[in-house]
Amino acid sequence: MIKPFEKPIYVTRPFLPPIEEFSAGLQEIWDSQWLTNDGPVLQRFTRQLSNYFETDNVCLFNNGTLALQLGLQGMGISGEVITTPFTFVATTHALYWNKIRPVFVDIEPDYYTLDPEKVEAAITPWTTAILAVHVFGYPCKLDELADIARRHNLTLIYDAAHAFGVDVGGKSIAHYGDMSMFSFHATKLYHSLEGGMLTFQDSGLKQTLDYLKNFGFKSELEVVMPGTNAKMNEMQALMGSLVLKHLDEIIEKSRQIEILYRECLKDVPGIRFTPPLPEGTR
């Protein structure tokens, strides 16, 4: 009989940067006494992410759920949206809070993402969008879904909660579809304690999203639409900025662990692995 471990062994633990780096960042926050409401650390973090994703069309939030919820609202999505049941509940909750009817279709068997054939079969006159999920970071069938969305005049949105750092065809996964939501929750490979981000193709959407996440304020005296409080604060931005510096190291460590799992479990009956990633996918 195997004796219990003295300390539990977790499937995963959040990466934390060297505490000296975080302490130095805290000193900057203490000196500025600016804790939230678009402070200097958040502004710098936003620029870093814009550079990383090679787009100015980014908007940061205090979590990924509100990012997706407000993204749907900002784009005016209504009626029915085709999506997957094989995801975290927040994907569907974001539809619910916008009074959108989720239409579930099945997944394909290799990477567990939406099956394009089943998506097309589920389209009705009330369908306005497709909300697909890059499950465990595996990219959806991007070309097939884009073709369906184009032919049926549907908005294509990706829940990319797990897909930070994924590249397809030499460009970030953020450049596919009309909008993508990334989660920065502590359980993710990349995190900012809590947090979320939207990337989008329509640059005009940025102002609307900024209104929605900050009570609809256009200025200190003018509120232009109903909004909520979904802003990222300085502490979150600091953690996100520091973790970003170590991202390549984090991804490589995760890749080595995956290789080890595949090697050690390859002969165990009943276990089936996802296929190797398609060429051009990182």
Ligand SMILES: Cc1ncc(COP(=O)(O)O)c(C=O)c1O
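Note that the rigid core is defined as the largest set of C-alphas that superpose within 1.5 Å between two forms. Residue numbers count along the first chain shown, from 1. In this text, all values refer to a predicted model and were calculated from it rather than measured experimentally. What changes on going to the form predicted in complex with this ligand:
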Contents of the next structure:
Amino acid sequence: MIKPFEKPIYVTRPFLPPIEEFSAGLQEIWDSQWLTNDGPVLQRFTRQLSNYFETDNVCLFNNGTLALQLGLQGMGISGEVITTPFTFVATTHALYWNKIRPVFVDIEPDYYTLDPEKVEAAITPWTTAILAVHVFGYPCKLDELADIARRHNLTLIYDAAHAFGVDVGGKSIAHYGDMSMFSFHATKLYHSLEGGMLTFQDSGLKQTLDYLKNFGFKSELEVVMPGTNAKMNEMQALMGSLVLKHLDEIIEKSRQIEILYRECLKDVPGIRFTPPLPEGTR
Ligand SMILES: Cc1ncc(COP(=O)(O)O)c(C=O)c1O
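Form predicted alone done, so how does the form predicted in complex with this ligand look?
And the full complex, kicking off with our chain again.
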């Protein structure tokens, strides 16, 4: 029998920036006494992410689940959506809360992402969108899914919860599909304590998403639509902004750990690794 470990061994632990950096940021928040509602730290963080992802079409949320839920709502997705069962439950829950019927299609065996060959057969007159997941940060079959979406006039949405920092063909994975959701939950390689982000192609969506995440407020006096509370606060924005500065070292450390796993497990019978990343993927 295997002897129990004396201390737990974690699959992953959140990256924490040096505490001095966080304290300096807290001082700024204490000075401004602005804790949430589109404060200066959030505005700065949003600009940093815009630069990082090379698009103005970013919208921040208090978590990835609500980002995805409101993203679907903002795009008016309804009826049936083709999606994957091999994901975290939040992908399907985001559909559920929009009264959308999830239609599950199996995954391909290499990277565990939605199998484009099976997607087409699942399309019905009620299908409005495909919601695919970049599982563990492995890019979906981007070209194949884009081709199916174009031919059938479907919206293509990516749950990119695991894919912060992934580039394909020289640009961020955020630039593929009509919309992508990134989770900044503490368990992710990149995080802001909790948090989420949508990136999207249609600039016109930004206003709707801003309303949806803030009770539909257009101004202090005017509510133009029903919304909810899904705003990111200043502490989250501060953490996100600091972790972003350390992103390269976090990715490099993770890469080294992966090399170790592959090396140490390679002779264990029954273990199969994902193939090397497709060319042009970082
Ligand atoms: C694939 C996937 N989708 C959605 C989510 C939900 O993100 P969040 O925890 O930020 O709400 C997660 C992670 O938690 C996830 O792994």
